[in-house]
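So this first bit is one chain, no partners, the form predicted alone, shown in structure tokens.
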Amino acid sequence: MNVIAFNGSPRKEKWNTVTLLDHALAGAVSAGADTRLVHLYDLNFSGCISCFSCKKISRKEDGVCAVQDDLTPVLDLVRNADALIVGTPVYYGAESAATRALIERLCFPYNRYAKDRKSLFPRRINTALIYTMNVSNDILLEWGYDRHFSITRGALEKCFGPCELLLCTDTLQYGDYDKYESEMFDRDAKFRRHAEVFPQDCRRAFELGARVAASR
């Protein structure tokens, strides 16, 4: 079992999106899983540029990506994946901008411009996606991300297979608030839901990790 996740978040170290997908990763290493974790803003790459080389009849391999960049031996190991961990933050209601361009080029070469449209990708394999984000979970709702989520995991389902969601919300931002501008948060709040509530998070992560690296 290979699974691999995919950091979307610039930080790297500690923080909200890497440290769930640790925990993913823990959890995918304790039912068997041989794991790697890669974080996209290491590479130098771009979403999908609608060259539409992957659409072409006279193309030599089904699901390949012409763009050459840093992304490319990346989406050649998603091939041999058994399963796909994708970790955001959320920033203005969507993926951060790696994150969708990772998406646009994980998924288009697989959407078969067919009747059945049916994908190309040559099994199913489990998927995930987790979000992190600064809003509560009743700002979520009523702003409307969880429908946006919706259409992400749908495309992961259809061009991968079964796709669980997580979502972290309310998390903490800073190590120090007094060193940005924080004014409309309640500080206390954040670190005692931080101590609190982002265990819970992470635990729930292992489990995903487990359950994705566990069934096929």
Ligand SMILES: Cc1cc2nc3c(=O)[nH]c(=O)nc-3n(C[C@H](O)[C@H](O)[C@H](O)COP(=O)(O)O)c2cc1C
The other form holds:
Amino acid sequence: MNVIAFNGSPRKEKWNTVTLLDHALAGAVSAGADTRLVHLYDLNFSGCISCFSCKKISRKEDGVCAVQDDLTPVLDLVRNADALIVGTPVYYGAESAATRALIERLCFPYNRYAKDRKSLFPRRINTALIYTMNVSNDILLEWGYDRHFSITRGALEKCFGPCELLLCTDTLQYGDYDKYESEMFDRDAKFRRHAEVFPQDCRRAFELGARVAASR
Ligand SMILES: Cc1cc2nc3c(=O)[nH]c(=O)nc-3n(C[C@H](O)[C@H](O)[C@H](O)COP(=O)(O)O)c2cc1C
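Structure of the form predicted together with the ligand, please, following the form predicted alone?
Up next: the whole complex, starting with the chain shown before.
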């Protein structure tokens, strides 16, 4: 069982998204999986360039993105993956730019423009999306973030298989709120929540990882 996780935060150490991904992968390991964490911001790659090579009638192989960049070997690994976990901070109500680019390159080659719209990915595998964000659960619903999350979740489900969603809200954004503009935040409440609720989010991530890695 090979589980690949993608960190869509530029912050690679100790921050929200990567910490949840570390816990999810620890959960996957506890279920017997081999795991790999890909930091998207270490890679130089673009989103889909709409070349439609993956839709050519004369294409030699299905499900292959023709763009050659740092994401190419990672997409090759995905072909043999048994589960995928994508973690991202919310930027302007959606995934980070690198995560968005990943989703385009990951999914589009497997999307058929055929009547049955069946995925070209050869198996059904478990997937998961982990979002971390500044806003509270109430505000994410009020601002309609959940509609966007459902669209991305639907894209992964259509291409690969069932997709679990983990939402981590009201995250701690700075280690030292005195050093950065932060008037709009209640910093004490932020630290309290980080101490009390974030460990529960980490536990939920661990359990998600174990479920995603469980053989189907
Ligand atoms: C460019 C940028 C845009 C952001 N936009 C939002 C947003 O629209 N909604 C939100 O709730 N948080 C937003 N945030 C906050 C992050 O989503 C949040 O702090 C997240 O947990 C950071 O993840 P990390 O600690 O893994 O980097 C934004 C942060 C940045 C840097």
